[in-house]
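Have a look below at one chain only, the form predicted on its own, in structure tokens format.
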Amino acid sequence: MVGMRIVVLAGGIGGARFLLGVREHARSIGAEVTAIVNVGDDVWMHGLRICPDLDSVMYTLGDGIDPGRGWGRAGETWSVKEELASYGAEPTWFGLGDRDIATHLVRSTMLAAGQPLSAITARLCERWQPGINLLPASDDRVETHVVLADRAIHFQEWWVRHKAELPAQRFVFLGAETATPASGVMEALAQADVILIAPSNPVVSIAPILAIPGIKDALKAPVAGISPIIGGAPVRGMADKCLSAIGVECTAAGVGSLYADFLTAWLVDPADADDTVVNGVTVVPTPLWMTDVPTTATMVRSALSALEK
């Protein structure tokens, strides 16, 4: 439908190829697209801000990601990552490219020099043109910190040093109680046509978006989600262990009742159609793979076609 307003929440590689065939599809139809992207994950690094999941999908739309990795800079060198661990410089277990730091660099010039974390996103894409609007979901400090037996961690110490293999006991959100969504976030959803929910982890990359105060509520339009679950495991990464961590079954039907408040349509791969029942939402049983951007499209396109039933 030309003119149609698509808002996308997303976190992560998954989020961020998800928004490949959102792009794609949307240019087909002459749609308009925005995506709110998780900040939970965001950290200060040898003094500098780094912002996982914006910059996951600025590269991926940008063509400058790092297809093997999926993450950071295609043609990456690690020169500085070296000189700081001949340095001792903690932490030596989170590596930033140098290419990648250049990023990172300017972002906290300008986070220094006052300027929102929405307006630094929407300088930067000036060079990587993504093709979308890309909105962080507050420009406020939201860090997911993860619960532990003894102690709590940083979810990036969590998942980057220890691979999610010390046992979780909840995920807390910090400052996202007092944070409010970062500017051009509720105008984008009261003016959405219709809402996606990118196959992205539940748990930390969707839900620290959903739990900034306002932006649930403004999820008035018709919304569809994407399943990140396929045949009882996580699509990539390690969805798996947060759900256990919050007592939530590791498929899609788990995943679907996490949004069911707010769902329309909840599309699941066909190996799980006849296992997934949420309650009040229409279930779609579609192909889930992204195996390229046109099958990613297709997706897009059986997502809003739910959206028109």
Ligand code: GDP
Given for the second form:
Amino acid sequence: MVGMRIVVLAGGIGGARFLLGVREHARSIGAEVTAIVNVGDDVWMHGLRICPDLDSVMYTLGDGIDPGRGWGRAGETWSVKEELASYGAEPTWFGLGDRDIATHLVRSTMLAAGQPLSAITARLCERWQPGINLLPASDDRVETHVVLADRAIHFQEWWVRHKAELPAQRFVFLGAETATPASGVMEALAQADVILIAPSNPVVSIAPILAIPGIKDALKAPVAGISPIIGGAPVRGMADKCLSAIGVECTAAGVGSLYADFLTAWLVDPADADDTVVNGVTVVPTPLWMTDVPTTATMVRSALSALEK
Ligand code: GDP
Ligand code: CA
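Same protein, different condition: the form predicted on its own was shown, now please give the form predicted in complex with this ligand.
Every component of the complex follows; first up is the chain already shown.
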């Protein structure tokens, strides 16, 4: 008998930590997990294709992540980055570690040979054994760009180089309109028993996934979302800057309202329980700090039981 099928929409670090809990709970109930991961952060640098969110998830679930930074490889060295800087090769503001570069070399070589990102990701996962089915949202190029007063720049430049300090007018998901969901994405959504929205950045991690035609309409199974905002602030990162750019309040209710069309249940921290009303959605107060894997697995259990009701 096939167990429950859980599909998770996820970004990078928040998505990865959440998926550790999903995997833990799924193992205890014999469920199968598929993660559909944002590709809007993907970028070419120094001739290499970099997929920050896919790699954060893959390294975290494969136990290769640097736990202190929360991104990139454990035990990393930076010789290539220093050599590039000595050439004055731009960009110099992006952290490309030596170990990490091996991943980007394998990916870029396979891309050049015409392989789709989904197949490349599966190949990389043969090494990392994440214990879930890891899919990019699209095999096509979809890139988040940030519109400023005088120009538009790639999301990575805005986020990493400028630390989200340049006022953003809006975010554009270049290529999304003509992109199609990656191989396996529509099948996973069609077969899902439940869909979870990770506590990822709603504006630049979840929205670019939903911008790919077909995905939003395929959210037919019951959907539970987990708020990335606790007590009116992002737990880490600069989601507040992204939300203010699109005119949404940085609260659990604000993010819930972005998802109201397709949510069945919205998990908020007890700190936000009294203030959160999302029309037509069951609000479920549950501790949302992902302090460790068992705590995160408990969060996942609450999400699934809210969907059973
Ligand atoms: P990124 O792509 O690496 O920026 O990561 P994501 O978009 O997947 O996740 C970033 C979001 O995770 C931020 O908005 C944080 O508020 C949220 N986040 C990080 N840690 C926690 C946590 O322990 N609990 C909750 N609820 N959200 C968290
Ligand atoms: Ca990201």
